[in-house]
Each structure stands twice: as structure tokens, then as C-alpha cells.
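Okay, so here's just one chain, in C-alpha cells, the form predicted on its own.
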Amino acid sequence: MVKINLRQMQVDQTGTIASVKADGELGRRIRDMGLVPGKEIKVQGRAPLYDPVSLRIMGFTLTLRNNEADHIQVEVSQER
């Protein structure tokens, strides 16, 4: 498995969150949304200008801006 930044994931690619590098209010907000280490995520799609990104996690859909996704490291389960 390879660790990459969440922003680098492709549509329909899955992976497991390895770490959240954000501190303070942003870090708390990201973790409150369920983006915690060990959770499996899938990139569902991206907006036309690639921001925001739509994720599938724990049975619900979540969108993140790229500047938020930059703080999340993911172990990808399939390399594209």
C-alpha cells in the first residue's frame, strides 16, 4: 500500500485514512466529520474545476475542499 494525499486520489479509487495532519479548529472539524484514521473512503467524484471532492465514508457522502483534503494522508488500496 502507498500513502498519498487525499487530493491525489482518482475518482472511484478507495483507500484507508492513515492520518490527519491538521491541528486546531480545522483538525477538530475534519475529525468531527468522521475522517479519522482507519476509516475506509472512496472518491465518488469531483467538481468541474476539481474542487470540491465528493467522498463516500461510513455510508454517507461528504464533500471537502482541496485545501482541507491536503491535510489527510490515505493508504490507497489500488494504484492507478
Second form
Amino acid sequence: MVKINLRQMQVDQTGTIASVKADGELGRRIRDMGLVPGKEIKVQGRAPLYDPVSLRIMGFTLTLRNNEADHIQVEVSQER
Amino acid sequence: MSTAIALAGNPNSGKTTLFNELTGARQHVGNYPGVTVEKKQGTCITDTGAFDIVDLPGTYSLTAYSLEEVVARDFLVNERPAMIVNIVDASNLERNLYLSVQFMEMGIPVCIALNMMDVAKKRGIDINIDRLSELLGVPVVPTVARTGQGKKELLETVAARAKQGNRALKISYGLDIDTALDEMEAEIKAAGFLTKTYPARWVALKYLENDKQILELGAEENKEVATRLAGIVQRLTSHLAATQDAHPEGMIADQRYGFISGVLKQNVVRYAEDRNRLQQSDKIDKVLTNRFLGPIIMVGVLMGLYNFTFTYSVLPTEWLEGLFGWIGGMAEAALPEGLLKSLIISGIVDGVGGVLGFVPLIMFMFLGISFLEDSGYLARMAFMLDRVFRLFGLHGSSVMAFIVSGGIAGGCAVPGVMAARTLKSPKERLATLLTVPFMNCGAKLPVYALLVAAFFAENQARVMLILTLISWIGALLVARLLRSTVIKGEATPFVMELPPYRLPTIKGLLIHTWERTWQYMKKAGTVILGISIVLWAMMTFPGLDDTTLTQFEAKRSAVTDNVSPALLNEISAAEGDDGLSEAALAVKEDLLLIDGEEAQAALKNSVAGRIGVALEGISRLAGFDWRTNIALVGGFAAKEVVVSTLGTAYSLGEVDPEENTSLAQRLQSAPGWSPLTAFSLMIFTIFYAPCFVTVVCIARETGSWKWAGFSVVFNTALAFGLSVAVYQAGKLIL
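The structure above corresponds to the form predicted on its own; please provide the structure of the form predicted together with the partner chain.
Full assembly next; the chain just shown is listed first.
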């Protein structure tokens, strides 16, 4: 298992959120939508211009901008 | 305690559908005091009695960061509803419960309507409802809002359990936070700090969450206690930072989700398949948001929306125009000549007609946009376009407002400004509202058509393309400018749900469309009528003095005295020019010429005319003489009025904006006019003050006349600056 930034994840890659380093409104919005440590996510796709990114979590789809994804560390298995 | 029931839940949980199902047509929409957030209220009549239902704005949480959340929260604490009916999407249980937990922490009785049971079942999600109800300590009623299933049971439960006064839910946030919470709760209770309105532990929690609104209220209530509480928060914050590299606000959110997964793990929910497996909806997304196909389909959808709005609204708009034309005609025939007649026809009938003329447009626009919004496609558009619009400080969802306003030439800024409602980020929304009037709306087109026909007849298509590009580039750059000056600030987080695609319900679409349209007629309508009368007065008063009037009369007599009465009879009897003899035609022409001169003189002498003449000194810099100035003042009523007023100013009488050949010819030969003047005027037309209907809508949508005033002053200054630059640079080069 290695920790990488959510921005670096590939489409269809899965992982577990390790930490969320944002605070203030952004931090709160990210957490309110369920992006909290321990949750499994799967990158579902990217917008035509590669930003924002869309991901699956707890059975629904969420989007966030790359610079917002930067605050989220994800634990992924090493393959890929 | 009121008997009202608050309906609350996440966006896309079926809340509005349930509200419509419960209240039917017995609902009305207003605003929460002082803010632009919609407040929907309705009555639900059952066998046992009636409930008042308030539909709270859909939110994911109850922070103080967004207006919707503050409004929902304030309603709950100030109005103390008898019960919160919390709509929870069963197919998205875990995240929906996050808001439920926050309701329960407030200590108001909660009843969960576990909605979309059918969707959950289809996805292989099996929920043990009794167990969930037992663990959370609140009633849970399964529903399917779209079909009305479970509605009866829900109402029975509400009737039985409302007002029973729940004990606030107390969840554990971990030892460190719990200890601090206990200590703060004791302080708060001892001092009676804010406890008149809020539960003590909830206030403590909000202090730990660094909640701006509660912190401000606390500082007003009792400085001393507030400082002590802040001290405890400070201590905990540094402790958490040192030991766990965490912040209380973050930890509280983490622990809430922890509490929820703890509950769900106790045999509450079973998934027959991987939750993150691709659903039908995700397969659709593979096509609709595909890197290549996605944008192409989106262009198609936008063109479709545009055609739908502007094609289908033509017929009802024509009916309305016909109706008001007929009323105007009746007034014309029935009333004696004079000011009263002019007021009724030009001020009131045209004003009311102006208000109602937009109604079909607004209806079709909202119907189209509601469909895109409710189906889930709007969120995908925002997703695909966000990268582009963010560059200019806007949001992916801004595109809708720009397109409707005339991003594809021929739209209308009135529904465009209203379309900005789909934007949830306040700063991006304001920047969008203020820049959409730069788009080339349908009313600006006759102005361009006139000038292009007169000066750029060979390059018609190219000039139109250039104008479209200029308006887009201008709007986006101004948005960027505004976002780095007057509407400065961080981008609102984009963190957004892509809801599953759903077929909207017809009932929902119709109710939604009607509400918006009615609001426009009621609120904007009265103001628009008032301003329309003021503008009429400006173009009419003070009128010509008696000496001048007599001079024109004398000129007329000079023409008529020399011809036989038979000829005069022939003229007044004939409709149009058909069948008139050559001699009669000549006389008629002379008379029309005098009428035109009189109208020109009256216009020049009016308030608007005097403004135009007074401004000539400055406007010369952009190449405009007093005639153009008056026309532009008139254009504040509606941009196409520029053409008809220009006609009057050139003594051609009223010029029909669609039939401008004579005026175009007149301009070609008029002194002071050149292609450069025409281009300068077109630039000015793109950017100057929006028509007052749009201005009124901006005031309504932003909730303040300040921004409406800003758009008038700023846009006009910008337009003037640009036209002067174009005109002066052009003079140097050419």
C-alpha cells in the first residue's frame, strides 16, 4: 500500500482515504460530502479538460476540482 | 411552539417531489426575510386535520458557510417547528444520514421519510427499517414520493409523534472532544448563554466547529462567557494539533460519519452488490461526459434549449402582442387626443404589455432548465465546463445563463438573469448576473441590423460573428475583472454531487415553472410598469410650447389651404397609399414631413431629449450626436427602441424596428455618420446599461438595488470607454 494524492489517481483506480488536510469552508464541504478518512473511493472519470474529477463514494458520485483534490491523501494498492 | 412541519433533506433526495405530493396546489413561494433564498410553504390536509408545511432549502449539512444552511438552521431554532420530516434517500443512505444526525443533535423531533425505496431495492440495498428506527431513536417511514407510496403512513406518524419533544442526540466525538464539550456545556448552562434559543451542547459543538454565526451571536450575548469558551476551544485545538495533527472541526465531521457507519453496521443495511459498482446512470455518463462526445452532445443540448425557449415562445408572445395591440387600438379609438391617451397607450398598455410580453419566454426557459436540472444533466454541464469558466472566476453552471441571455445571438437577458438561480455559489452567481446582459439579446439585433444594413451591407455575416465574439470575450473579461475587484474572494468550493439521471415528473416541472413565472409577474411586474410610465414621461414632457405648436399648425395649413377639399377627403378616406392619385400622394407626403419635424422637435425638447443634447459634448468623443444620445436613452426601455427613437430624431416619424430601410438610407447620407460611428455605436449597444426590465430582475435576484444600480452605472461607463477607444483609434488609423 502506498499513499498518493487524489489528483494523481487514474480513472477506475480505487483507494481508501488516508487524510484530508483542508480546513475552513473547503475542508468542511469536502468532509460533509463524506470524504473522510477510512472511506473507500473510486475515480470514475475526468471532465474533458481533465479537471474536475468525478469519483464514487458510498454509492454516489461526487466531483471536485483538482486543486481541491490536492488536499486529500489516498491509500492505494501498489499495482498500477 | 408552532404546529408547522419542516420538510428538510439533501438536494436530490426527492424533497420537492414529496412537498408537491403532500401539498398539491396549496402552496406558495416567498423569500426568507432579507435574503434571496426561496421559502416554500404549503398546507397538507388529512383526515385528522391540516398541517402547515415549510419546505426548507436542500442542504448537505448545517454549517454557517452557505446562506441556505443558515436559513434552514435559523428557521429550525427560531420557529421551532413541531417536527422535522427529514427526507432521506434510501439509495444513498449513509451520506443522507449525516444531515439527519445534525437535526437530531438540535433536539427537535425528527421523523425520517426513507424515500426512493424503489431505487434502493433495484440496486440491491436492503434496509432493516425497524432496526434503523430503534438505533437512531426516531420514527422511520419508507416512502416513494414519485408515486405517493407511504404518504399516508408518514402523515399518521407525524400526527402521532409531533410535539413529543425529542431528547437531543448525543454522539461521542472521542475522548478529547467529549471532555471539552462537557466542560463547555456546563459553562453554557450555568450562564444561560444563548440557551433561550439554542440547546447548550449544540452551542458548544458550534463553538468547536468555529461556526461564524454562533460565534458572533455569542460575542454579543456575553463577552466573558464567549472568551472562556474560546479558551477551551483554543486549548483543545492546540492539543489535537499536537497529538493527532487534526482540527476539531474536521474531527467532528469525521466522527459523525463514524457514528453513522457504526449504526449501519449493526445489521441495518445489506448490500447485495458492490456499492460503487457502475449503475445505469454511470453508464450514461460514460457517453454524456466522454471527452469527445460529451462536449458535442452538450452543444446540441444547449442549442436545443435555446430553440425550445425562443421558438415555442413565439406563438404565445404573438398572441399577447396581438391582445395588447388590440387593447391599444381600442384605446386609440375610444379616447380623445391628448396626454391621457398618450399615457394610457404608450405608458400603461405598452408597459403592461412589456411585462407580460416576457412571460412566455420565462415560462419556456424555466420549463427547459427545470428539465435539465431535475434530470441531472445540468450538473454534468457544470462538470464539463467548469475548467473554462473558472478561469474567469465563474462556475461551470454559468453557461446556462449566458446562453439564454443571448450567448447564441437573439436570447434575452431577463430569463438569462433568472437562469442564474441554478448557481449555488454566491460570488460566481453575482458575477454571472452582472455580465450576462452583455450578451446579444434579441432586442439588440434590430439595432445591429439597421447599422449593418446601412454601413456593412457586404459583410453582414462577418460583422454579426465579430459582435458575438466581442460580447462573449467582453463578458468573460469583465467577470474576471469583477471577481478580482468588487466581488473578490476565493472560488466557492466546487465539491458537487452528480445525481443519478432521473426522468423529471411533469407535475414537478409544471409547478416549478408556474411558481417562477408568477413571481416574475407579481414582483417584477409592478416595478416595471412604474418605470415604463416614468420613461414615457421622460420622452414626452414638457412637450412643445404653444408658439412652436402654432408654427407647425401654420405650416400644415399652408399645405392644405392650397389644395381642394376633395383631395383632402380622398386622403383621409384612403387606408394606406393605395389608390391615391399623384397629387394626393404629394400632399400626404408634405403633411407627413411636417408631422415628422414636429415629432422631432417635441422629442428634442423632452427631458430625454434635453439629456441627449446636454451630453452631446462628451458623447462626440465616441462619435454620437444628440440624436443618437436620445435613442440610447430610449434604449433603456428596451434596446429595440433605439431604432424607433432614432427614426423620430431623424424626422422620419415612428420607425418600425423590423422595417428600417428608409432609416438606413437616411443614416448613410447623414452628416457625422460613417462605418466607424456605426461600429462605435454597436460596441456601445453591446455593453451599456441593461434594459430596465433586466435591471429590475438583477435587483430581485441579488436582493439589492445596489447591484442593479451598479450594473447601470458601471456598464454605461464601460461601454462609453470602449466606444471612445474604438472611435478615436479608428479616426487615427483611417
